[in-house]
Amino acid sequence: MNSAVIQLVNATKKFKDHVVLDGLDFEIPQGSVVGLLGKNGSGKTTLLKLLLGLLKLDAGTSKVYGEDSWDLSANAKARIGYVPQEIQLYDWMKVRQLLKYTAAFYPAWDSQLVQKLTDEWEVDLEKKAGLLSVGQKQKLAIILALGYQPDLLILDEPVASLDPVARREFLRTILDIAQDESRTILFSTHITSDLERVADRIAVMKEGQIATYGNLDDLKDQIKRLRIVSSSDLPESFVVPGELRSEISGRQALVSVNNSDPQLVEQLQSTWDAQVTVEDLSLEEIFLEMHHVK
């Protein structure tokens, strides 16, 4: 039995002549916390909306809990919590009314958790949703998504409007949820430091595909920066196997690679009579190197 919660095979989506997803393959096993990274326009939000059945694929398949995303059953939908980039609420309702209204749809609604979060995040229960600040609306949207204890939580830039204290509290909540191995989280954000705290897997989107996907620790072990100092000037044609980006100046080179291992280092030392220093990279640095950003 396949334990994958999310499965996309050859997923393709176009808007007119613009290809947003280009034959994308992606699978998330149950119990994972997956961080989704990508530049603006890389297709992250489109991917999330396809999974939720808010958009339809042009080709390929997208399944959540074994069901076609475009035709999810009521039972499958009830297992999914979603916090979109752009928050839409019933602005005329007070927060207390909105929470009560939403709770009526879900037998598993966790009133204790909701009360805890509204207290900790200082969400005014008597204020109309439309009068909340952008950050408070984002907090409320997160609470509404967490309140019914979904098995799959899909988050699209959920902390963009939160202050540092609220972000830390939110991440602590996500870590608490992640302790339950039956629950799965897909978390899209530009804040790489947040992903390093909560994600066990990282997926990097580039040009409509998943360019890299795997365990966060494995990714950090794989992608390194090599600082090379040769005994003589390096040629302009100097290339390192698995190179992502390089800067060459005389006898020195700074090269990021996608396949760092001791054999590569020994080969460079021997071939170029060089000293080679291997530098660890943060997730943000890895992302920048993959996109050739200095």
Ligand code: ADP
Given for the second form:
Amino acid sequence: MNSAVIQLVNATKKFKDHVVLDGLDFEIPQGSVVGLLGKNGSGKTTLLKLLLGLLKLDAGTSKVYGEDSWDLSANAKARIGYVPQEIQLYDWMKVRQLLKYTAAFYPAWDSQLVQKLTDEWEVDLEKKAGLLSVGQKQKLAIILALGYQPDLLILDEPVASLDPVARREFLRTILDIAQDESRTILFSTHITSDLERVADRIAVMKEGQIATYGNLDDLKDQIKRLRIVSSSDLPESFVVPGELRSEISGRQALVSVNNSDPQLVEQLQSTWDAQVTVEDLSLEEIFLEMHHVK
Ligand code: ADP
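So that was the form predicted alone. Now I'd like the form predicted in complex with adenosine-5'-diphosphate (ADP), please.
Next comes the full complex, and the chain you just saw is listed first.
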């Protein structure tokens, strides 16, 4: 039996001529916390909406709990919690009413957790939802999603409205609460610092595909910057297998690669009669290297 909670195969989505997902494959096993990282406009929201059946694929398949996303049963939908980027609440309801109203739909509603979070996150129960700040609304939407204890939690830029300092800590809190071994979490972000020490796995979206997918330590082991210092001038350009970006100047070159291994280093040393130093990169640097930014 396939234990993938989410499975996209050859997923393709266009808006008119604009290809947003281009034959994308992606699978998330049960119990993992996956951070979906990509620049603004890379297609993260589109991907999440396709999973939930809010948009329809042009080609390929999208499945959640083995069911076609476009045709999810009520049972599957009840297992999914989704907090979109544009949050819509019943603005005229007071927070207290809104919580009570939502709780009524869900037998497994965790009122203790909801109470604890509204206290901790200082969401005023007596305020009308429509009068909350953007950040408070986002917190309330997350509380509403956590309250019914979904098996799969999908969060679209969940910390976007928070100040930079609070972002990662707040995200960590959400994930701690939400995670037990059977629960799966997928959240999107365009900020790399949201992810370090938060996600089990990181998926980087680029050019309509999942360009890289794995745990942070593995990514950091694979993606390195090679500093090449040759005994004589290097050619203006040369190709290194797995190259992400290179900068060549005189006898020196900086080449970032997605598959650093000792053999590659030896090969470069002998080809260019060079000293090659392997440098570690932070996730931020990896992301920038992948997007060819200096
Ligand atoms: P992200 O969430 O990574 O910022 P999106 O999935 O929101 O990216 O958008 C990906 C691309 O698809 C963007 O160029 C956006 O303008 C385009 N797009 C998204 N939704 C629509 C739509 N309904 N109609 C036309 N273009 C869209």
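All figures in this text were calculated on a predicted structure; none of them were measured in a lab. Between two forms, the rigid core is the largest collection of C-alphas that superpose within 1.5 Å. Residue numbers count along the first chain shown, from 1.
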For Ser237, the CA shift between the two forms after fitting the core, in Å, is 2.5
